[in-house]
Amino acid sequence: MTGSIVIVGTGITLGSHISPLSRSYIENADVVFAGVADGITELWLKEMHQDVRSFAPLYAEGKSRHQTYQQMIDLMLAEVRLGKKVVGAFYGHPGVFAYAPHKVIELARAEGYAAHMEPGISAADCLHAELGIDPGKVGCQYFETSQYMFYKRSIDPTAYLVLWQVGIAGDKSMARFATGVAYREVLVELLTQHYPLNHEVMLYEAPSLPFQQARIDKLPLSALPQAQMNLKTTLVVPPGKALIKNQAVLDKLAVIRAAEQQPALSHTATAEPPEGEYRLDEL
């Protein structure tokens, strides 16, 4: 099988987030398909390759995105089957909130073609950098907003909660670019099971062009239904409660630690943990 496909991520901010390896795949492809966020990024891709084919015309208000994704897959596979080196260039990280990239790799491999994915910088990476959120500090939960609404998901209010695609909260049609106030009121009703209405939340949008600034709007949870949103908007809910110690586990670990240190007590003082490590008595 001479055909192949590589799915690459172009990152979020134009020109600055793509890896050298992904750029090389684009430059050396036979055909490049563009699943990117705007026309400027498409023009940038065309500077790297003369045959860039846009997926943008496949989207339309009222048309199911399931249909659009299947058309993407069919177009890419058709070129692979012709023996071409195909690259699919997708906005952000091509494996994050993206059905078609994963599926086309699966189908290509099933037919015996070489297929793999190269990562890109995602909106999540930008979010953690620009909002200063370290997921290792208290934890971070990611959910697609509508999935969070449709299913009974467990929420830990002592960790950050990140809800993606909040602009289409509650949409089951996969054919809309936005939902209205009534849908968001249902979302707020769910969130108030864990957070008070005056809890401060953030609406975040990563900049796609170098001269743009990130959108970071802080507002009370009660104001969420009337807020301006689009497909790129992400809802970030900071922790609403403090971490609670699991004293039973801490006591068990303390016993284990004491037993490990016992043989050395008569010879040396207890050593302090290396700088930067968490101490059990500080948790």
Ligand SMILES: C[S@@+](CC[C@H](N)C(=O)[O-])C[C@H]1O[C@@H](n2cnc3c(N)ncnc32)[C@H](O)[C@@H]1O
The other form holds:
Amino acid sequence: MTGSIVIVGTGITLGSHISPLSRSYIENADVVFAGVADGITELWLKEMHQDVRSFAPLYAEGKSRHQTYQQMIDLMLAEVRLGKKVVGAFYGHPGVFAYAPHKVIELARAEGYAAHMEPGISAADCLHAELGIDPGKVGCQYFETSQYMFYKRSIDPTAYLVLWQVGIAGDKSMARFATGVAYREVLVELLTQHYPLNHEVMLYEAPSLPFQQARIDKLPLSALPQAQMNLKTTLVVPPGKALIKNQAVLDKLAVIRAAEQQPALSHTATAEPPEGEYRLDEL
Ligand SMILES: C[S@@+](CC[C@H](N)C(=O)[O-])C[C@H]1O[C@@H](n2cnc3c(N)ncnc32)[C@H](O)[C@@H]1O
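Moving on from the form predicted alone, kindly provide the form predicted together with the named molecule as a structure.
Next comes the full complex, this chain leading.
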């Protein structure tokens, strides 16, 4: 079983987000498949390897992305079975909101081939950096927008809510590049179960090129249906409510702490996190 596959992440911003290890896998591969967001990133990959095969022609409006993903998997596995060192290079983090990268690793391993994933910088990483959102502060929920709409999900409005693929909110066909106002109105209606219509949300797009600026548009929830969105847009919903103390648990912990009666801990026993904010223990 000489064939192998490594799935790497190329990051979001061209050239600067890839790890040295991922770059090395690309340079030493027999064949590189490119599941990246644009032609410029493909050209950049071609500077690293002479045999880069683009997945871009597999996408088409009206064609189910399920079919596209299956084609990607088949193409990569065919080369692995020929005994080649295959690299699949996907934009962002290849394991974040991405079906084909996980599936091809699972199938290759099931056939006895070496297969693993190398992380990349995700849109999530850019979002946490640029919007100054620390997921440890009050928590952060990630959902794929349509899944959030199709299923009864529990939302915690005291934490951040990040909705991915909001530009195709509510699309059941998996064959569209955009959905319209009526779909987003359903999304807004769903969100108003937890947030008022004047709640401020953000539309975020991290820059694909180093000289570009991020899009950070703040708008009331009510304006979401008319807002401009594309396949790169992520919706960020800040908390709508303050954290509520779980007094029953706090009381139980206080009893345990009192029973421990360790003098070494006594000086920290009264330290409280700031109100409405979870304490982040520095490691
Ligand atoms: C199929 S997922 C792929 C995510 C990718 N694997 C990653 O790690 O960022 C596509 C979704 O990721 C988010 N996304 C992709 N590129 C983005 C960008 N430049 N800025 C913000 N969000 C982005 C959007 O929500 C988009 O609909």
